[in-house]
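Starting off, we have a lone chain in the form predicted alone, written out as structure tokens.
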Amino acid sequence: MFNGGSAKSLIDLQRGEVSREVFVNENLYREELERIFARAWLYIGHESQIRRPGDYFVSCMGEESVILTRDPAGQPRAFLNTCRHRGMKVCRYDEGHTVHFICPYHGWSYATDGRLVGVQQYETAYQPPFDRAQWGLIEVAQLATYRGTVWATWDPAAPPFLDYLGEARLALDLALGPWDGGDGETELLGSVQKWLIPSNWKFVAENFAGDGLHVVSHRSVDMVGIGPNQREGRRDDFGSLFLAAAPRWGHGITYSYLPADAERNDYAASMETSRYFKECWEKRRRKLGERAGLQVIVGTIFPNMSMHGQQPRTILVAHPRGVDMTEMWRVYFVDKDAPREVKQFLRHYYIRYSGPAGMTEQDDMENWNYATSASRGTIARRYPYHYKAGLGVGSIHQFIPGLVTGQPVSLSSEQNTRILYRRWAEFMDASSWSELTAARDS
């Protein structure tokens, strides 16, 4: 552990202070890979990326490369992307379709259910023959699907995924469900965007968990008016804002709420898109009543899956690549049954908003990059970060689960980031899920 001490010594929740060592210490980073990314539930992909048996998508869990695929029986599976013979990656392409994963080093081959099916000169070189059933691809301990998303953990003792979501389950329901509030599906819009930033991964996680004050960074973008209504601003009206944290799990969500009787005129820049969303809003009001106007703006599922729940509708995963390096992966969502013109309009809007070329994302990256570099120094590391806003303000809401802070404090409160770092410290100090569960329930 950190200099033989406890990670909780770096997180002072009562005072609202977090040590900079959390973001720049190399030893802590190596511990994170072992204690967080080897035990937590991690987002690894979407079912629409593996529609048919034999389809695959190469994802990540921490620094580990994993293959998400669909086996011959149609079940999603996830395997460590390394040959059991000499460790070569058995899949070197981002996505595609195959019958077997064949190692290019010595030719060992694996079925999409992970079985070792081919070994050169197996009958003659191995006397007695070794048991191939014991040398298949290394599979994740648990895998779960929810609303089309796919999640995995290396720890067989981790709680079931729905338990792990806790109060944040509603956020995934809202962010990943269709706009009309019905039982339809969403789908990915295009492929994954990937890029590197010289930043610690936790800056990204906390930014989406509930950092409302950083909107000052986007002032120039707001003035340009890249939003879908051909006016100043980036997005449509959110209404009232609420921060909600899952205190025992570390997740943080920002919700918005508009009264069900509110009239909406979204996406005026596209007549077809505006008409589609008006129809969705009417269906949503009839189906959900007073809860129709509840939506997710942004959120983070601990540790590193973040989302935009309104527009742009997207998932961002901050994959750790070093104490000061993060690989960002973004995917975008649309209603599967939306008209083609609507999908195309949203595609253009998403690209100019988020991703490596998106105007707001560039603002964020600049903040995270400089915050990381400016915290490395000997003197800088002596002084903690300030997380005092909204201490002791959270309460219970009538239909938003978790610890909730509403307006006018919601924009400035840092309750969600404090809870994220409390859960970070619990993971770092616990040696097993039984200890994590005890910490969660205390």
The other form holds:
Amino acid sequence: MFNGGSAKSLIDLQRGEVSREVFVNENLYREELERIFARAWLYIGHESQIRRPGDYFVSCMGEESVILTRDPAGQPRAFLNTCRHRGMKVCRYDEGHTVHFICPYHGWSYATDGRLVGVQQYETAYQPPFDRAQWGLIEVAQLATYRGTVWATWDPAAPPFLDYLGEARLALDLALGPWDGGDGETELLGSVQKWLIPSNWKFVAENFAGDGLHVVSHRSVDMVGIGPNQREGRRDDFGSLFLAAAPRWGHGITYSYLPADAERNDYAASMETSRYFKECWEKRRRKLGERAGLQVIVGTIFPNMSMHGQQPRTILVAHPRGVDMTEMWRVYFVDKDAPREVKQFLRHYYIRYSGPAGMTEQDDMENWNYATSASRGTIARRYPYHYKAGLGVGSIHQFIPGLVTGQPVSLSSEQNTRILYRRWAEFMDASSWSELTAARDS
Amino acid sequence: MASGKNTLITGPAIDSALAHLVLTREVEDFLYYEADLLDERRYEEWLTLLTDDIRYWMPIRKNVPYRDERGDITGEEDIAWIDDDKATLTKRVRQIMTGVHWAEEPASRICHIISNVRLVEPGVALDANELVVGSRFCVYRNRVETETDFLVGRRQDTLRRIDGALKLARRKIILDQNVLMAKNLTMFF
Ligand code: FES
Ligand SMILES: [Fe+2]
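Compare with the form predicted alone: the form predicted together with its partner chain:
Once more the chain from above appears, this time first in line as the rest of the complex follows.
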């Protein structure tokens, strides 16, 4: 597949080295679209974006636009955003509500369940008439929802979503669950931030999978202090850290753990928010005991869905747009039942942390940008990247699933990124999901 | 006059027309001075032009139907590109000054071109404490070697007169992009 070799030959897990070709090679990039983005489960949206039948949200899978909608029967559905007649992008709004998607080009119309329901001059121009049932919108092969998030894959042979999540399921439970540990819901806090960064998409994925070493790059924001408590740093106190990988699936999570007898911070800028978090923490402790303090800091579900699990709480999808271009889509979450003042307080905090104006994320994007461009050269690409931190250290934890590396090593272990690239190579080399399944069983 | 009608001004009307002109010039001068401070990286001086209760807000633009009454700008309590108060703007300035804010290190070359300055809401009396001012911006950023961004849009400012001097009390920045085509927004608008 690559110079006749295998993708596996680009990843040396024993030595902790990954070839730069993985990040800069055009041919590999095109293979990724085929072998990863057309087969893996991808995050495509949130149910709160399509509450009623007819609501739609224009999303994206790999490079391609996808319409996420809710059909008349109330089921979420996802279709490629291209007309079956001559390819026109059927829907060019970001979101909305409709009965039919009407193609601007020659007027074909599609119902929200994808059926082709209107064809201009159908009775007169087509002799014999063609079977409209064969010409509906192209639908994803599988769609799954989990705690409000919506996922899809183009591969009918992909395993069920919950299998695919593997040990990372706990991370989604924690990141998408309410603060008080109860049964309430979280909801999207408004609109999506979308922006382009000149970087290979995997810099984003590996950063969120677990790159404790890059914390040093955020020194400027730590000096200034933008956290909700307005002191030094950019977050609340979160206790100790644990890196956990889902070794067979390629997902990487950084968990934090605060002992159950710890107290939560006050937020001087908003007493209402302080009170809310204290109440939630009390409830959480009562309900979850010693596990109450387990939270997700960051994580990546392979390949390109990344998250912040607590403060801030967001999902970031790194959509590929070329070997050296990525379109970032970021959404933010709050407890649905939180008071308005709490949501607004968090909104301000979230967007001064993340996104293109995020005082933390800005420095990440500068690094991903110039790491990509400085790796492209003929000489540069002969030399592999270095992923040796914490080689051979991971073990099993009492209640964190997966391969776990705890403090003090966690801040320097690159186990999650190594596992992400191992899975990357498996995807790139396998010709089908049955081979991929075999790869993870071996 | 503000309406652009081509009338000959005579008699008492000339006084109000002149007052309007002088005020417009004062406002333009304020905005151009502000742009100079930003482009010369005199950020701490720039902060002194802002009131303590400033809202500095850059909503997101959406693709919506032409007739959508909600408009194409995200709402006041929705996610925005930027929604800062004075404290956060001050932190942004301090971050740049740390010398280790890599997104602005080495420093970008930034040029603000401000135009179409106009006092809006003609009903507002000329001696009112607050003025609403519309303008356009072209913000050019060039950094490191060839990296270039060109961000264009409108601003709607509320200026407040405090002890005789104009200050910026609110800025709404309406960028004419949907997918932001700059990797970050480290610059001020
Ligand atoms: S391309 Fe859509 S109707 Fe022709
Ligand atoms: Fe970071």
